[in-house]
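The form predicted alone is given below as one chain in structure tokens.
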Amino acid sequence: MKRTLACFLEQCQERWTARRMPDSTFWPDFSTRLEVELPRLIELLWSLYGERPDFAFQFEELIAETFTAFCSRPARLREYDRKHPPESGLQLDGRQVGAVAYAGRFAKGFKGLADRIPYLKELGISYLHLMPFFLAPEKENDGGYAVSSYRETDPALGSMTDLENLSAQLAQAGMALVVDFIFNHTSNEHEWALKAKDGQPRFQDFYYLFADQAETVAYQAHLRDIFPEHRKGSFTWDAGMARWVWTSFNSFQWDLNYRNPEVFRAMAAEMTGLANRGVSVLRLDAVAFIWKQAGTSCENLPQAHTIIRAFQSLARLACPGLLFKSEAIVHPDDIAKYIDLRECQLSYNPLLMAELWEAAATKDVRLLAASLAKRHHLPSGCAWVNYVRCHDDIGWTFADEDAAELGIKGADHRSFLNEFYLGRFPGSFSRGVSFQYNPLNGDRRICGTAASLAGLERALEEGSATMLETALRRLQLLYGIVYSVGGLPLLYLGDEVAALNDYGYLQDPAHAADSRWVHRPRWSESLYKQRLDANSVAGRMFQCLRRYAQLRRSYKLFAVQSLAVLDGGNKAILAYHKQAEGQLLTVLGNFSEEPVIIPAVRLADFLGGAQGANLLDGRIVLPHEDLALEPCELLWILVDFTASE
């Protein structure tokens, strides 16, 4: 096997010389990473290519690209990649915090952007995910994530200088800039669509076409509607080309065709691409979906993993400190396959999101701490990413199995849920609003703010000043929860100050049929200048993250990623343990809207017969005393065993 490494090495070496390929002093360094590297590139996309005649054409070609990549990248880009390869566990550091918005709502584009880092570091901020900014049609783009060129912007938003820019800025502000890799599939806008649409075989053969409906057909059997509010099907007829082509999300959005080896070439030259502007994690968007086999979902197959993994292996090569997170909104045991130091270090944790709402619902924790006692554990090296909300909807993504297990039906449930959060079950504190109803099963999802989900807005509509207090302890609760359990907690802005929905988006025609949009809020100048006033809404919410974000930073007990899930003696309350050096964190939740009692001798089995202090107040917890949790209280409770050395 070295031998026939070294050969190859040669060979590229020589055809690359004769091609007057990039400086040749960055050999030395790419041909030893390559050697490591090519064993286990070569396996992967043999599995997938390796019966097609153009294989190897394409492999060398790839190689080639890749010393490109690897001889473009900035000094100062190399420099990160010298310091924080995968292994170096960064991803694990419990000091980082994370933040996500469009750059056009929370800013005025790149520049705007970069005058708010000072509000963000004043946030504790040390991760910024940039929400699509990408060149896009300008009326159906699915919120810039129908992609027309990876190597343009929308002009409203700056150009890909100012983007670089921006990185370098956040960089040197110690914050990482993250960005989504849209590689399932490109806009219908796209140079590869748009060749295709003029007839060009060789494009052609870059996504998915059908001549025959008949296929079409056989294929739809077993595939599900992404968006049932706005098309059937996954398969959209082009009569330019008298072609379906595939279209798992929008008509606008053409998947990629990955059984053509050139399709995954072409998109790993946009992945270094995108390093090299300075991204430092690529958040892999639809990865359940990039392959497609007949007879089967067409979700989460075998050659899904296969092709990240040759993506991780080939940054591996060319820009060795990117990191990848996986966007995987399926069953949690298929959510963990995408999870490995060799595919995605890290993940977003959908479940976490859909039981916390869950349990402020039913002010029972049982379903969320069973799954934090049974899928929170990962593989070394790689951490959740934890959050209330995103940028797209709430889904009941819990595990019939385990609600099973509680005397939960997981269909009936949902409904519950649904209701409830839409403001139309008895006793509900929600504002939400319904997002992709599909009357044939029943399925729906929904959209808010967290604060609007967690009561503020139907508190401030009735005037009541107990709700309001309420509903703030529980969006604090929540967050709470995102920033203690483990991983990288993730805030969506306009949260921090408590931002309610935005019924505006319905006066839009470009937003109007997406209800996704109430919880993409615009920057507010209002709130903003309130943050620091003690009395407000928005003020008690900012100093209570900003307060979260102090303490990850003062105490290594938050880079622990596993937690053990206590027995709180209450259903509403939630309890568990992180440790670390000697010390002792006992996160308490209360999901009640009622005081609850935690009798002395449970807490002191909680705080190991300590006296412990809670991190959010400074106030002293007693083992031998009661303890009241006032409704939807929060206590981060410490006890340090070294201290009594």
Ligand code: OTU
Contents of the next structure:
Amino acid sequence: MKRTLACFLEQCQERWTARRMPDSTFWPDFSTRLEVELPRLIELLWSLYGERPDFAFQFEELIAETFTAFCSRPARLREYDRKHPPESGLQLDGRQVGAVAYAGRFAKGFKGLADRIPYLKELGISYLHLMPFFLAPEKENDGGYAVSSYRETDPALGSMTDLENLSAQLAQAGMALVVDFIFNHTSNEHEWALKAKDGQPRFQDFYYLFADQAETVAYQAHLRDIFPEHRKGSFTWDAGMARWVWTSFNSFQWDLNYRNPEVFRAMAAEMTGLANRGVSVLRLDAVAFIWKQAGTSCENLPQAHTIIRAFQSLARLACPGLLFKSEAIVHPDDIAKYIDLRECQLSYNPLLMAELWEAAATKDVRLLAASLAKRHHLPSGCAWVNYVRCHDDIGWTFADEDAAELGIKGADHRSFLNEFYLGRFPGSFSRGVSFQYNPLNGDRRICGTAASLAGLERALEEGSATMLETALRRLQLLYGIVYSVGGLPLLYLGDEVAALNDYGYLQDPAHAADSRWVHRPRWSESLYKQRLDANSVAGRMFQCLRRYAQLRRSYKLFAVQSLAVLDGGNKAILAYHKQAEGQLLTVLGNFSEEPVIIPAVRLADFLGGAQGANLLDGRIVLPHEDLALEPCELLWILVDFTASE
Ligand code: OTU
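Having displayed the form predicted alone, please output the structure of the form predicted together with the named molecule.
Once more the chain from above appears, this time first in line as the rest of the complex follows.
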């Protein structure tokens, strides 16, 4: 008889509800959640693997392994789970400010990072994303994104026990630990890859291997090259196995084959294992790439969402407080599809990032404002992770159709933005570095620290105080939007002291071919010391971000994800409202390098006819007077209607 989903579900429920796990005090808690998750999990996995004769076995093993993970979850994390029920998602409060860094560059590994906790407290950080710290190939490892073991760390940073201790110390300080779940690929030195190379069929089936290059052609025709300067195509010949291996990224990063349920099970165990180390949020790396289908781009396929939803369902069983953050650098429509309480509660906001820099270059906020109006809203419990730049390159991922509505041709505009941020376009303020130029289609991305891209490096080169002042304001403007637009702001550490590009990577053979290392600065003791000097650039930037974080904690309206975009009356002025509990915030950002006047009549409309105060400098703002904004000036104007009651 052909097994049906319903029949399997019934058998499963009978077996699991009747099952009494051996003397486990954890079974009642687990089985309560299992009743909820079982139908969903079976439906998700049946759609991927239901045709397989071993489906029942694989499923039973998966649940048993998940229960084992739940039983081994430390008491501290069970307590955390009780305070963070998965059905509520991320409860935004203004306290949340994120930071990201390499443990070995911001500090001297995990123990050194513990000594930096007071520094992070000064900045109001509540969420710390450590860049990949796993065991990885010695020389080239894509900045840690080629993982050789999810259970071992790079010894230079410390042990997994040191990481667990750091997690507990961060939790003590009110900070969540965020870690990458690099689940699209492993390094070619991972145990599974080594066994595959050793000819073990079970592990060869963990990857996509092709004996005949012709088989890869059906795929290749529709794939984009992520690192075209490193290699053409998405397949690498392995002479030892006499096979082509699917390698979407670097040749030493082997894509995992999720058509094989053993891969899903093995990565589920790695996921729960990481969670039990004290991780509150997993950054799901390269989510778009995890399912392959000949004749398609092999990105954003429905089965990719199914896999993530199945991982989410397992997380709710084994580590209920764990949140997922989606990393999808794709079309905005596709990014939105990963964001759901049942998939990824958080998501990078690459559209906002790209359009902030677009507005800074064009001095025209219309594309940015249109996107905020159309694409910023998210389901309750979900949140954007908003950033000015990250450890990666900047790709111009706005939607061509959105640009076309403003008469902008996407491809031409991307060429302009690349020229501008490389500092080659007349009037550019930027010092950026090219990343992965593709001569076949002209595609290119940009690298650089926020300070160097915003004009500080060039201003210091040219010794212009005016340029320096405008560039610092521009940097504060971009971060001021990220800290107020709604969601969780994410600071790449180094930007808080206006660190400039570090060209030293060119002397490091392991990094010289990857310009992303230009914007992954090491800790600077001198900049650190300047952080409290209000006359230094580093000090002014540090104090600015501290102030942003303090204000976020002081006003409920910063905890609100939604906003209302306003007509700033001038294409250089970005204006939006945030509201909560009788308080109205009007954010005004001048993206031009000239002063701009907001006429009284428009200002009165923004402020609801009431008097406001700029939270950033205390200035009183009267509704019936013209308001002057300096070049690149940002205002956070608060009107408190409860005060007048
Ligand atoms: C992600 O990258 C990581 O953020 C990169 O650091 C890694 O190199 C890569 O995956 C492989 O693990 O689109 O969603 O343009 O920005 O590849 C995958 C280069 C990604 C990265 C891009 C990104």
